[in-house]
Each structure stands twice: as structure tokens, then as C-alpha cells.
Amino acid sequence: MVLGEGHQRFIQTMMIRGIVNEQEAKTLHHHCCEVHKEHYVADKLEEFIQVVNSKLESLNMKIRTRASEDDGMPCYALVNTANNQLTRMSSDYADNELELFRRTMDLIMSSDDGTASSTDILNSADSLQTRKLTMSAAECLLKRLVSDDWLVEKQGDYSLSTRCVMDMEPFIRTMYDDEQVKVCAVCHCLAFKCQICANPLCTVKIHNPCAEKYFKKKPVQRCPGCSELWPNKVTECRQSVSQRQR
């Protein structure tokens, strides 16, 4: 596979932006080919990315695709394929800041809805093993983690961003046990914001967008695992493709 100047521009842009939605990826693909006068085929984005990934492989990097847990729209993110993402973050964050981020991940992983409250996170800042963080320093760190697109904040609750989930997946699957690592029964990706079967003996979990797609044409909504009636309300999740996914 030949890596052209258009591919290189695509990589450089992804290194700056980190994550783009499907329409943004298509627009970027067209722009890179147009600027460098390279052959462009509108429906060949995936093949274009395959060439890019062939170059990134030796650098332990990859452009990975995943649907947003919020609305099911595809996202493209430049991720590092090595396991220990927290170690790689050490150039941007101090040890105690990384410890608080790890504790935030622990809270999110152990929750039923994939979120951690600001109160629980801030309470953890006073008992760090590395060095305690003041309340104000911890609040500033949370704002920074949101700004850097590792966390998403909504009404005082924090969850992992789409980019974070994509980048951290190897680390999450390695560091947390099977009971904590929730996987969608439909798409088989990590599931944080998901619906759960009401049967206490069933472990099925489904993303909201996946539930919408899976149950859409079924006359009776039954769990794909235990066949019990699905207790959750299935709602329309998709938004405009032009919206930025996080």
C-alpha cells in the first residue's frame, strides 16, 4: 500500500483533532485528496483509512471506528494500541492527577449507568496515595480532563468520552474483571451507557442505539439472551450526521 501526501495530511489532521464524526471524516478524506491532487472516490473512505493504518501500525497507533453510545453515529479516532494508556498520559498529567483519573475510571466502571458523581470523585482527591489534591485543584483537573476530551460532564456527573473509550479499550479490558467490563450483546463493544435485562440471572446489556436498531422490526421486544420481555423503553437515538460526536 502506497502512502501518499493525502494520507499524510489525513494523519496530521487526526493527530490534532483526535476524533471526528463520519461526515467530518468523509469531508477530510475529500479535502486531503483534493489538495494533493490524488484520486478520490467518495465511497472508499474505509480503504483510504486501511492505507493510513498500515503506516500507523509500526507506531503503535491506529484510526479506530466506533459508534457513539449516545446516538449510534460512527466516530473515527486516532488511538494508541499499546495497553498502558495511563503511562502515555504521564507527559501531560502529574502522578496524583493520573491517580485521580484512575479512581474516576474505577467509579465509572463499578456504576450501573457508566457515570461517577463529582462529589464521589472530589471525595477521592483527599485520599490519594501519591499526593493529595485540594478541592480546587481536583475541580480544575476535572475541567481539564473534559477539555482534553477524556471525560464528559453532564449535570455534575462524569462519564468517559467516546474518544477515551476507544483509546482506553485495551487498558480497560486488561485492568478490570469481567463483572466490571460491560459488553453490548448486539455490537459486542464496551458498554457504559446501556440498558440492562431485568432478569437477575441474565447478564445481557445493550447500548440504547443498538436496542433501537435490534428491536425496531420485532413485534415483541424480548431479551436476546434469556428471551424474557425487554423491560426498557426503546427510543429514537439518532441525531444529525453533521453533529460532532464525543
Given for the second form:
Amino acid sequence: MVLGEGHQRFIQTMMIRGIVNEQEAKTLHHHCCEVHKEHYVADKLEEFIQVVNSKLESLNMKIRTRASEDDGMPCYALVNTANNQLTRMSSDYADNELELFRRTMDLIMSSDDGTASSTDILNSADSLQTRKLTMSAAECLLKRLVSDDWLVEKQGDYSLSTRCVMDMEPFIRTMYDDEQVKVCAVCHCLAFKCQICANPLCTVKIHNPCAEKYFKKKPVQRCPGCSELWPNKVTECRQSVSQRQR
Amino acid sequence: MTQRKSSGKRTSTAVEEEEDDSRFTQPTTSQVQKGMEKLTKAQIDEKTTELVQYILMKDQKKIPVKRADIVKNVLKEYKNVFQEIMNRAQQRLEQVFGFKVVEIDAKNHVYILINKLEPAEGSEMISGNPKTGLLFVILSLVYMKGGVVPEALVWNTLKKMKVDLGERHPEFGDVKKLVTDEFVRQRYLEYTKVPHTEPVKYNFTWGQRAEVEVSKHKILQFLGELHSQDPQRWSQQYKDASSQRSSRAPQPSTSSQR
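Output the structure of the form predicted in complex with the partner chain; the preceding block shows the form predicted alone.
So here's everything in the complex, that chain up top.
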């Protein structure tokens, strides 16, 4: 099976954009089919992407999807599936910059909430093994990492962007041990911002939007792993009105 | 005495300058074949994939790809089978991404990717690059002035559009750097010294990438829209553009008319 021009245009645009949300992906799907007068069926975005992925697979590339940890809405990104992400970044960043990024990832992975404070990151800049980074160079680097969409910054704390997680997932799962690699018990994807079980012996973690879905119809919230009462407040993440959980 | 256009010495690309290609001698077809026989399918596929990704990565930054760099960074010990791997990579780039590999420098073996897909209305909004608009204005200006334009005219034109060299532009930053460095490195423009000028003056002409990538018809269309006129009114440029269209290799396309 050969890819049509509509598929090719979709791939080219995804390469430029990096990451798109669900609505943008749907619009792009429509646009690509229209421009090349190819058969378009609304709501068949997944099938369209599957066709694209069948050809990208042998090139170690894929259009992946991941739900945002904030609102549960899916995003799409064109990523590499081979385990050489940092090698790819090396064409854009110097070796000591990559090292600082790696240290930032280490801090994030060993945190409870998937963040690293700018203070901690900037302190690491002083003890890099490759070459020191000055404070201002490190701050500049952090700004670049945010604008290149590897990191997200909120009130001085840095976390991995959705696109970064999609891109680096094979790397993360390989390079960090099981304790640090948190996975959501409901959707089984990597979890950074998540709720944890009150039971200290239980390792269950659940994304906020996943928790909302999971506990929606349950009168009593219990941990899917150990059945302890789930104490975390399950708030509404979406616009739709849902019952407030106690 | 005519001055040769200095396309060889480019001091700004010092970062990319690697070993030159002259030491790489092309193996014969049978040598390539023998070389391929020694490789397993998995090895061939792996190198093809690496080469595809390398070329895509360079192209995203609009940096032309040199054969010497490919051999050094990707093929390494597989350099004997360069042509075979390159052919496979070109095929994947065409079939999967809709990109065509074009050699813009046959002596030094430098390649760029051009888009087989026509630019579509609305694409700029979806891919969102305002620099393209600026580039297009300059390319149009050069084209309409017969192919060469003194830099002063370009700066004046931009100034009329509120893009001032002297000020840092909110969208483009250092405009002079963007136009004389980035667009030149990407081979969209050429910025050449006018001989015997004091102080030194420069001219702009279309670069090699613009020659293969930008259809002159599109330029006329763009200008026609700007001035709400029929492109046929500019008869000389229209003739020139029509001859470019017929001399281009026919491209396979599903739609009936370009």
C-alpha cells in the first residue's frame, strides 16, 4: 500500500508542528484530505493515523497519542521509536547542556509530583561533569528547553512537556528503575502528576483525569490495588457537570 | 574581468565545514554490489533508516546535506555502499514524506530536500511560519527586478512594510541577520559583493534552493493578489515563468492541474 499525498501532507505538517491537540489533529486530517481530493471520513482519524504509522514503523517513527495529565484530552505527536532521543537532541544542544537536561530529568523522575524546582536545577549547573554552565547560561538554556517544547515551566517549577514524554518514553523506561518510573493504574501510561494511594505499602498511582473517570460511578472510592479508601479529592477536570465526589 | 560568484567560500558555515569530499572516490557498480552482498538485510535497513532521519533532521533546519558528512556521521564503515543506501533513503523520503532529494552541487555532492507537494492555501496557518512570508516578499522583489537587486532596495522595501533593520523586530528579531545569514545559509538567497564598491555594497539574487523549490508562477500569483491584477500583464516575467514550468521534470500528481 502506498501513502497518498494527503497522508504525506499530514506527516510533513506533524513534523513541523511537533505536537497537536485532538481538535487540531482532526482539522488537519480534514485539510489534508480536502487539498488532495482524497476520500475523507470524519471521525476516522485513528484509521488514517494507523495507515500513516504502518509506513513510518520501519523508519523508527510513529505518530503517538497521549492524554494530557491536566485535562485528559488526547494529543498527537510524531516521535522516534528508537532509543536514541538524547542523541537526536545533541544536534541542537551542547554536551554540557544535554547533561543539565539529563540532570533535570533525574530530578523530575525522583520527585513525587513530576517537577524539579529551578533552584535545584540551577544548583546542578555548577557540578556538571562535562563543563560547568554559568547561572545565566543555565537560565538561558531552561528558556530554550521550554520554547523547544521539552520542558514546561510553572511558577518556577519545571516538568516534562507532553511531547517530551511521548518522545522519551522508551528512553525513560530503560534508563530509570521501576521505582522511579510511575505508571497510572488505570491507563497504564507514564504518570508524573498523579494521585497516590493512602496506604504506604501500596504503590498504586492514578492520573487526575483517570481518577475522575474511574471513580465517577462508584459511591465509595477505593484503591483498585489494595481496596483502602481513596482519600484524594477527585475533582471535575472536564467541562461536563459530574457529581462531586466526597 | 568578470568576477566569479563566490559560492565556494562561506565563512559563516564554519560550524558545518567538515572534511571535503575529494578524498572519497566513487566505487564501481560491481564493488557496490559486492559490498551490499556482505551486509544483512537488517543492516541495510538500519542504515537506510538512519540516513532518512539524518537528512530529515538537517532539512528541518534547512541545512544542505553534504555527502562527506553522510559518510562520516551515518554510513561510517558502510561508505562503500553509499549510493545504494542513498537510493533507498531517497525512495523512502519520496514515498513516505513526499520529499524529493535534489543535488544542488554536483561537484561537492550537496543535497537538499524539496517538497513534491504543492503549497496549499491555508497551509501557512497550519504550519505557522511567518518567516516564509518575509522571504517571499524578498524573492518576489528580486524576481520582478530582473533577478538582481541591490541590498539597499530590499531594506527600503522592508522598511515600508514596517520591518526596520535598525530595530529588533518582535517576530523576526535581528532582521539583517535573518536575511543575510539564515536565508543565505539555507540557500534561498545569495548575498554577493559588488566589486569595486567603497563602502562595500551587496546584491541579492535567488539562491539554489529557491531556484528548485519556488515556482515563479506562484510568485506572480502572490504579486497579482497583492496588486489585484492579472499576472499576464507582466508579460516578460510571465514568459520566463512559463518556460520554467515546462522545463521542470513532470511530477506525478493526482490532481489534474498544477
